[in-house]
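Listed next as structure tokens is one chain, alone, in the form predicted alone.
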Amino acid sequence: MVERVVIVGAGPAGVRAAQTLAAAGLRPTLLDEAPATGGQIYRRQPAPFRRPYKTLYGFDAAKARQVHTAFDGLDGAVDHRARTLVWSLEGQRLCLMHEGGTENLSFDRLILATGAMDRVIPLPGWTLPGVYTLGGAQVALKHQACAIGERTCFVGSSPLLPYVAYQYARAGAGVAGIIDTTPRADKLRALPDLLAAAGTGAKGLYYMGWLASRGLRYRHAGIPIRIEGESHVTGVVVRMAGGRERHIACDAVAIGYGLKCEHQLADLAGCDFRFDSSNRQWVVAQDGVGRTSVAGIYVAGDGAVIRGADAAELAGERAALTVLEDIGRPVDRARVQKIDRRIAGIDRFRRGLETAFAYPHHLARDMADHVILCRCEAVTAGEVRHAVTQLGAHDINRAKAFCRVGMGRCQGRVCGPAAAEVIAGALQRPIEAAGRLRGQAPIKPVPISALADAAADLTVAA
């Protein structure tokens, strides 16, 4: 019997997994919310646009073309379902929504290539119109060829910071400022590890140099104090390294503090997690080649470990090869060993990134009580601390029960990391002691009719 293999996520990891399985004679099902394959980094432009690859993807144009061409060349060998949201997982059944309709899809093997999203540290004014994540700002430029403002200030600590600022400036958009919270000394300390992947490290240096040559100074060790404005953004106040506060006039702000794995479906599947102290987040426990603690469920790409697009391609292929091994299909052992060596090499570069763009967890831990931490439910940092110190909430899920932090539309995907830091600070314990928000279905908002339809389907199946 031919097993049904389903892949969730059509970014670099998902595409390479699908390609590998199709080459072995399987016909995997590939599910993704986007209208086309490519993921965030190689997001395809909508049909009316025909901008050249070089304009859209810069140094990564050749890689983007390769990923797109790889999938397009499969020509029906993959059951690709675009614009499809996987909103729940129960046993070996996925709950899907496509164009308002719902469906349950069973699987024998499941590869979760769900990618990552920006980590955000709330600050006063972050709920104003005109405040985006770095990833959101990039989507606007790549997908719709528009900027989020006429003069945008880029703030945070992330490899995306110089990259997105460069993309905006290169496209002719106004850049009001680039503020990196990490000290310059950390960048220098990380340089040997960054140069382990010479091409990628050199691109980062080029972006910074190009920005400087246009008079766009890249400032280090700046701490964002507040975003100003009434009905829209008018500026950002930043405390510079010497302690002086600086007001930067702008009409939009893009913020981001690295990436966090999107692992809600793995949580619903019952997979074990482990705490990654290097970047202060929980990740799905796996054996290094994609297998999770749940038989038949695999993880790949940034949804498993934040390593970037190049590693995601390799990890997607590696997870697919693991699936083939597990179902008794022959695999090329030389190719397996080559992938393992290349991923190990990328891990050194990853360590360099985590040093060069360190997550400034103290900004979350020391967040003022009046700051809205959870914007879905309008919960302040002070209310979260009250739940810990006065109501006895000993972890993030207990705090959620008391004050609704992480209970809104985003299910804690935005506020969760910062809330955990606030709770750990209030408990005066290590961050891992705060725990992690448990996954809840639906992992993203769906109409109430979808829940009713799913319940009816399960009743019929029973």
Second form
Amino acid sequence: MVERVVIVGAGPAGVRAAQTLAAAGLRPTLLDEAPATGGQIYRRQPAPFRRPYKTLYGFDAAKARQVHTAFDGLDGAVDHRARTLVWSLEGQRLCLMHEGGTENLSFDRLILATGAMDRVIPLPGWTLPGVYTLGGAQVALKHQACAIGERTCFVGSSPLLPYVAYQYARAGAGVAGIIDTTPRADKLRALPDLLAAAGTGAKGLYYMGWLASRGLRYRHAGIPIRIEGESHVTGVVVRMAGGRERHIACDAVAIGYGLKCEHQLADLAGCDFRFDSSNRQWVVAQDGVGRTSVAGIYVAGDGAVIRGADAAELAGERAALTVLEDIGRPVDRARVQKIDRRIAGIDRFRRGLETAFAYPHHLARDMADHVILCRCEAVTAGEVRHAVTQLGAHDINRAKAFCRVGMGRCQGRVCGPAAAEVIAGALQRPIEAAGRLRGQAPIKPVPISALADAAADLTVAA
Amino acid sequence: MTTPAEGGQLRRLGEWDRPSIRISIDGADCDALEGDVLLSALLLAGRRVRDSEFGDGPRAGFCWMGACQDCWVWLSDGRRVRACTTPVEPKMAVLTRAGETVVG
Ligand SMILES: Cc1cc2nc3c(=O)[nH]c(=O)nc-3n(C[C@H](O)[C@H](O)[C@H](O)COP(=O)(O)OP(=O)(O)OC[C@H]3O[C@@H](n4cnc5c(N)ncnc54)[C@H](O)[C@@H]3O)c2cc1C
Ligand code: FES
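Return the structure block for the form predicted in complex with the partner chain; the form predicted alone was the one displayed.
And the full complex, kicking off with our chain again.
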């Protein structure tokens, strides 16, 4: 019997996994809701756009081309289904939505390479038009050749902060300010680990140097206090390193505090999770080479551990090799060892990044009561604290039941990390005690009619 | 070719040389370009995509990658679509208020 292997996510991890399985003679199915392969970092522009690789991907142009050509060369060896959302998982079956219609797809083995999104810390004004994530600001540029505003202020603590500011300035967009919440001393402390990964660490320094040479100051240890505006952004107030408050006029704000894993499908599959205290988030428990606690379900890339694109490519290949091992196919031991060594090297760089762009979780814990914490349901931080201290919610799932935090359309993707900090703060307990927000199907909104169709199919098939 | 309307949120930085596509936003004609997603079309023309159901004001998307769900709009045929992942098509009629239910 030929094993039916399905991969969710066609970013660097999923593409390399598909390539590895195809090379072994399996014909994997590769699902992605995006119109083309590439994932976040190597996202392709729509057909009529003409910008060259160098303009789109900068220093990563060669790698982007390699990932794209690796996939394009697979022609027929992979069953690639673009614009296909996986919105649920039941046992060995996935629920898909493509062009408004639903379909179920069964699998023997499943590799989840679902990537990551920006982690945010809400502040007053963050729901105003003109405020976007750092990753979102980059998508607007890469995918649409648009800047999110006339003059954008970049705020947060993330490797994307200097990079996206640089990409904007290079593309001719107005940069109103670049405010990094991490103190400069932490950047210096992280340098040895960052520079250990030769090229990658140097890129970050290059971006900061380039910005400085254009008179765009990269400011450390600035804390965003509030975003101002009535119907859209008109400025942001920042407490600078010396304690002085400064108003920066701008019509757009790009904000982010590192990335968080997208792991809703692993959650539905019943995979065990563990708390990663180094970057304060729950991650899918795995054996380091992709196997989760559920037999036949594997994870790879930034959806499993935030380590960036190079590690995602390696982890995708590694998870595919693990699948091959598990179904009794021969694998190249030398290649396996090489991948494991290279991933270990990237882990050191990742520790450096976590120091250089520290997550200022106290900003979430201490946010004022009136701040909208959950933007889907407009739940304030005060309402969440009330659920904890007055109603007795002892974790995030209880708080959700009591005050709807994390219950909206995004299922807590956006507010989850900050909500957990607020709850842990109110409980006066460590963050792990706030628990992990559990997801439910559909993991992204689908029309009611589609849900009914899929339920009928599952019942008939059962 | 569209010139960013005064008051539009986004600024086009290039890729002007694409066929134009006429859509409408709340009944007003709007010229987008082939390859634009609805979120771009809406935010080149104005600064609002929808209103919060909770009365806390206008929203205009947040993540641009299909995660936050803060950019859902209606089409005149009753469909609800996520503006950041839906490419513009000729004659699309976008409504930024009222419509049918989506669960999730
Ligand atoms: C907006 C954004 C921009 C980024 N830009 C950069 C950058 O410029 N440089 C950098 O080094 N890193 C960047 N990153 C970090 C990025 O996570 C990694 O570099 C890299 O893209 C991770 O690769 P991956 O294959 O693990 O996941 P991704 O590249 O994120 O790919 C995951 C894919 O899975 C698909 N997917 C997820 N869930 C489902 C589902 N349920 N159904 C169907 N499809 C699904 C997504 O559509 C996506 O295409 C960015 C991250 C984000 C969120
Ligand atoms: S802007 Fe976040 S889903 Fe569209």
